[in-house]
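A single chain comes next, written as structure tokens; it is the form predicted alone.
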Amino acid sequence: MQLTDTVSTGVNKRSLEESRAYLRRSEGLIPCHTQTLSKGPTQFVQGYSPIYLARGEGSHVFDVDGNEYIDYPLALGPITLGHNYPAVTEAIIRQVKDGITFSLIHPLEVELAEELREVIPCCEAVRYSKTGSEVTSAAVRIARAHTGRNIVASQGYHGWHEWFATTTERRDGIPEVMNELIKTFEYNDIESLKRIFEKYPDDVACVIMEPVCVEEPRGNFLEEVREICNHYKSVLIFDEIVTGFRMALGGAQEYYGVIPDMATFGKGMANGMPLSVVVGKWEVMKAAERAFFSTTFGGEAVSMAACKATIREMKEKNVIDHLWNVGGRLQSEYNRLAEKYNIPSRCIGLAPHTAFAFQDDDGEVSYPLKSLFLRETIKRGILFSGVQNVSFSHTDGDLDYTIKAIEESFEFISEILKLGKLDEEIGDKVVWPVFRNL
């Protein structure tokens, strides 16, 4: 592995000229320079981080200048097995030769639905789409059609469509009236959910939530949410776009044993191919027969072939255990080193999908400290974004190298903090979140 010399011999100096050239070409052509805000140049330390990636192999990616990095964002989570994973690539090629999308229904739509029914606890019925935003929006619409109600109780992140985006800072272009139908509650705060139902006892169509993100449920939080939905006859929707096919094959509902009425999956289910699903109990999902949810590419066959291959690999090779083991080692070593070098940071969350939390002296999020860490690790060939994943292709060698790079970075950062020169060191190269919820 050509990266292995970097840590032992000093920080590599990489050319980023091609990345910068592409960025210049995108000026005035692509708003925000990107299709996915979390992948854009504002989310990485400019001058050190690549801006454009050209290819991936296993757990590594290569930028347009030919530089190599160990990849932990993994395209924000879709890569569960690894880039260019042979079994999935072969399935894709076979299906491409037969065709991509057709004028009538393809048999894969039935075959994959049957497999999903086997592995996802709440799944009795399936509808396909392409993105997480689409299926969470479809789930809300189906729930409203099923209940005849309007209010949505929402917790967590659910995509860019109006019904959710109205709850964020990025509200431009959304009619204010949309906000009247969305009521937010806090994770692990059951009283905040109860208050919504007390105010709108007969008009809450659904509760849509991330069953877990970086904070685990405390006590019987998920069970209590389930009970409230049962009591008020509202639909419980788990947004498992992130957790599905990562923390367990059947997602957080399998892991925690709390079964929702509906759930949405995407990201890692097809190892990078664009596929998402809304699944659920037939009693609720049959409302999709009258609610309008139809898309040309929902039945696209290549992504479904990739998903079938991904599920088969996950079943046969115990992929989930590998994600827990590798992610657990990364998390424990990060926290050990942060303590060793007195860095005010922790790696939080469940091992297959974790986040780096950085704090300032007041206990608030320190974006300058996060930025300095991202700068120092990318200099050493590690692509982090603050929220990271692991794949089946991450090896012990990858982890050895990564841990050494983290230690070198912490050693440098520790000296900067002792000198009180954090702001001076990072300057204006600070990364900020895409948005904050209101």
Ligand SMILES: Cc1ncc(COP(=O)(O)O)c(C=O)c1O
Contents of the next structure:
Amino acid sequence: MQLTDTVSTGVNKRSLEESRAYLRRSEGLIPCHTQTLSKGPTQFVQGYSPIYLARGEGSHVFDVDGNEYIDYPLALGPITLGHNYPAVTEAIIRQVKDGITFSLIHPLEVELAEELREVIPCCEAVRYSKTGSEVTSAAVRIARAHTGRNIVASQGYHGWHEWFATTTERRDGIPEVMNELIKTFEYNDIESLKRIFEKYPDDVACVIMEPVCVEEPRGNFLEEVREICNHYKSVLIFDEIVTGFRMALGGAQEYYGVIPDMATFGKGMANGMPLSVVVGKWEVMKAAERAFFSTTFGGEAVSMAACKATIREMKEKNVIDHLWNVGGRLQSEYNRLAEKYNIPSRCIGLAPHTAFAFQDDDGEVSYPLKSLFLRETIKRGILFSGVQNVSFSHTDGDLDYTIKAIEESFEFISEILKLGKLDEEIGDKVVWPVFRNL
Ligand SMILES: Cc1ncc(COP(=O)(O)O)c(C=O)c1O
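Let's compare: the form predicted alone is above, so bring in the form predicted in complex with the named molecule.
Below is the whole assembly, all chains and molecules, this chain first.
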């Protein structure tokens, strides 16, 4: 372990030469340099942040130059247990030796579906895929097939496929016509959903939403969404790609006790292996016997073996409690220190999945302030992106170290703010929004 006992001794000691060399090789070869926009160079402070990570162990990661960091984005959520987590790594190796993917169905498809039925409240039936985008698209198609209706009412983020991406800022390459079939509503604004149903009472196939993101449901918001869907006979889909295996094993539907007709899970299911599912009531899911949903790697066995091992560990070790405890400590200490040093920033959201919100004088998101914070913390060996997904491998020692790094960073930033020199200090090294306001 290279991280030093005294946080500040690690400052400015790192070489990032290998990262820079890979970036040069990727120029003109890989558009955006990355397969995941939130992992790309625009999201981290260049000159200070590593660009390529080579290895992970527990809650720590190592860049291509051999530098070590405590990891908080955790690959944007998939690493629920920790990098190279022994029970999952062993399950993966065992399955690889037996074979990865086959010409007929593998028994794990049945075994894991039975386990998911035990764990996820709305789950009577299961179909597998690889990514969140694929299963949210499948869920919408199945809901349309079940209802014979076209319109989708949507809140939150659901991936890069056309039916949803048409609502985002990144619409290049998506025919305008796609926009006619999706209507968006606001979280915690039940009237905005009612308006969609009043305008299209017989045409809304489904409501697809993130049951919670960084804002908690107010009053009976989720229950009211459930009632509206019942009233209009529309399918309620909870997108639990982030919340599943994190808020609770069975997701936000278990945590809040509001049961949708269908749900999508991905990210944290298999501790980093690519696996996602669309699950739901048989009455609705049986439409998947007619609707087209078929993909070569859908039944790939290694990810399923990893998922089984992940579920076992999460149940036996009470992983969810750990995520709440560690995430809760990070959140409360961050907020205490932000107040102490007068930093216009708060850690918002629910403890297992939080976001740092940075504000300027007008109450708008301050990317310069966020950038300065990311710069100061990465210098101290903490890999933050602004969205934290703590893991079972984060220890009290990691948290002690991280909190010290946050305090040192805030102390420095507060001086800069007092001098009114934020823009001067960060210069052009400002991170960009991908398009999503968290
Ligand atoms: C709530 C939610 N749904 C769907 C997706 C899309 O998942 P993927 O990136 O695996 O396609 C994401 C990804 O961040 C997500 O956060």
